[in-house]
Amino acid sequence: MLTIAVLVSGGGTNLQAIIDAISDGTIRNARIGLVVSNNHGAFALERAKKAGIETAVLSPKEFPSRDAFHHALLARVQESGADLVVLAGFLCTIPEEMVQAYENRILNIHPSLIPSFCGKGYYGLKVHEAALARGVRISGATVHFVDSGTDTGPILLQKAVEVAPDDTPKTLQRRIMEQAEWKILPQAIDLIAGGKVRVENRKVIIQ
């Protein structure tokens, strides 16, 4: 049984997609052991509590230094027995020590087709604003492993979504969540839980 720690900052729609996929059998042989947020007011915490999942709040503001926060975050995740860490809209930088401790075992979902509209400064609605400003016809989402860069880790899954002529950043964001993010993130977790994924030379091999 794969134990997952999910890190969140906001509403938790991707967390809900994981919870639902475990419940309906889309994700097999996995459980969420812990949901961690850096934000006491994150609605994702309510979603976790409703599903009977243990939660923790670790805010950088409540620690004497960023290093202290990083140490506490890693310790809490390790304490949960997590085999896999999933970043589901977590707006804090993942410390290098966690990347090393969970090499090729941290997943992130990004709302574009990497390498487009990714890297520093591209998060949330900013991604969709940039895509619309560029006039792209196709966008989508990417699930990738996390390395020490920003959105530079090995790509596991991608799904394309058409951009409508009258899209706003919010309507495009919603469509990409519904048609891509909420589908490929559970699919990626199921593949990992089934032992079907390995990383060789920074490339993902799905068996």
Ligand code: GRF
Second form
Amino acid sequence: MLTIAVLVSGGGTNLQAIIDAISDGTIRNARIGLVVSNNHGAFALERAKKAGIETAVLSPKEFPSRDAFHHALLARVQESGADLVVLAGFLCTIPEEMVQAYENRILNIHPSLIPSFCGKGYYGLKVHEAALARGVRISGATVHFVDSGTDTGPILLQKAVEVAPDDTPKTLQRRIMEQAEWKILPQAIDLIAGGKVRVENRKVIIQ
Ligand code: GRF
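Having seen the form predicted on its own, could you give me the form predicted in complex with this ligand?
Full assembly next; the chain just shown is listed first.
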């Protein structure tokens, strides 16, 4: 059984999609051992508690230095026995020591088709604002493994979503969540839990 630590900062709809997929059998052979938030007010924490999942809040502000925060974050995740770390809207950068300790075992969901609209500064609504400003007809979401860069790790799954002529950043964000994110993130976890994923030469191979 794969144990997952989910790292969150906000609403937690992707966390909810994982919780629901575990309970309806879309994700097999996995459990969430811990949900970690960097802020006390994240609604994702309520979702975790309601599902009976252990939670922890580690706020960078409550540590003497960034290094101390990073250290505590990795220690807490390791203590939970996590085999896989899932970043579901986690707005802090992932410490290099965690990237190394969990090489090809940290998943991120990004709300565009990488390599478009990704990298530094592309988070939240900014991604969708940029897509609309460029006038793309198709956007989508990407699940990838996390390496030392920003949105540069090996790509596991992508799903395209059409942009509507009257889309606002918010309507596009919502459609991408519903049609892509909430589907491919659970699907990716199921593939990993089923032992079907490996990474070779920075490329993902799905059996
Ligand atoms: C999602 O759009 C995800 O792609 C991005 O952050 C957002 C998190 O939303 N990385 P939620 O907290 O899962 O509702």
